[in-house]
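A single chain comes next, written as structure tokens; it is the form predicted on its own.
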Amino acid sequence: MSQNIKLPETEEGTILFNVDPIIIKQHYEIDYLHSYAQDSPFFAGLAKGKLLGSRCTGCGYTYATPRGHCMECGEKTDWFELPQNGRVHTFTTCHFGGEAFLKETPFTLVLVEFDGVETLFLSRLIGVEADNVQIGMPVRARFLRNSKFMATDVYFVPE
């Protein structure tokens, strides 16, 4: 009796990309819940069209990217609003990217420097061909109208 019991099968197969070792393509999808925890004000700021950095409560060191504690002296930091105007400190043109950027390749990433801020801010630069980007170029922050609460909600354009 148990010999006639079988799992149902389909005609669909698996694509074999390599034999030794065996490499196959397998779709995987998952919904992931993620907490921004102490960085939540940064992402809330993006949704309001604001860039927020961190300032050390001890030594006053300023960070363009969020830090809960100072990397210089270890004290806690407080939030402060960054200027929306800066300058290109350095840049790179990316010809490959993750799924979110595939339609935009090639794209330009810039490290933006702000007056009075001691670290740099990484973001995309749009509206200028890569050959025309220059160190020291004035840039201005722009924000997505409909926030996704992601770092890509902000980007820079030439000033």
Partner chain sequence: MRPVYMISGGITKFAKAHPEMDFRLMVKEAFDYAMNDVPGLSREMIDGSICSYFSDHFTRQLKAGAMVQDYLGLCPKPSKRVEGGGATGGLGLQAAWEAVASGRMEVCVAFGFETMSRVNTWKGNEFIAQASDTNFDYPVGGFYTGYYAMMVRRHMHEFGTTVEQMAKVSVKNHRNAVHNPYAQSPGKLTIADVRSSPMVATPLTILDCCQMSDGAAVAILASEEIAGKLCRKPVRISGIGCGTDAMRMADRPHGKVILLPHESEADYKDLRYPGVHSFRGGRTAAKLAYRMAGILHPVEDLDFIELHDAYTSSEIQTYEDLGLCRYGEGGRFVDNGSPFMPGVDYGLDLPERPAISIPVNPSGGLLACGHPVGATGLMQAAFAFWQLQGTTGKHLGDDTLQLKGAKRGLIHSHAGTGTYITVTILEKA
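Could you please show the structure of the form predicted in complex with the partner chain, as a counterpart to the form predicted on its own just displayed?
Only one chain is given; partner chains and other molecules are left out.
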């Protein structure tokens, strides 16, 4: 036993914003081990310059997004290749955004519709002035050459 023991002092401080009440800076950061699981083929497809949708093996419903099972009937879906030409179903130009995307503003988001596919696909549109984007305008998919295995590996340009 020692009554003369002390914790060592450090020179790390705390960032203080206010004292009444006391408001301090609290840091938080984490890296996840994130699996795309059953949706992985979609991201592999993007790396090969392909857009993969899902077609239900039961009712034939077609989705422009990956989903392993059908929302309409619950059956398994198969992958199928989506057309790379579509039309703007709706759009917006974001002048603000979440912190991670602030430096990219203004950017244009579109929901793309494809012939023969029952649902839509969310992506970015580049190459058009914000004021010139229109519902119904034809657009074409382009892919990053160096894939990041993210949904942003595909984006759309005017056709």
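Given the structure is predicted, the values throughout are model-derived calculations rather than measurements. Each form is matched to the other, and the largest set of C-alpha atoms that superpose within 1.5 Å is called the rigid core. Residue numbers count along the first chain shown, from 1.
Peer 1: Compare the position of the CA of E104 between these two forms after a rigid core fit and state whether the shift reaches 2 Å.
Peer 2: After core superposition, the C-alpha of E104 moves 2 Å or more between these two forms.
Peer 1: Is A37 displaced by at least 2 Å at its C-alpha between these two forms when the rigid core is overlaid?
Peer 2: No: A37 shifts by under 2 Å between these two forms.
Peer 1: Do you see a C-alpha shift of 2 Å or more at K48 between these two forms, with the core held fixed?
Peer 2: Moves: no, less than 2 Å.
Peer 1: Where the core is superposed, what shift in Å does the CA of H27 undergo between these two forms?
Peer 2: Spelling it out: core superposed, C-alpha of H27 shifted, distance 4.3 Å.
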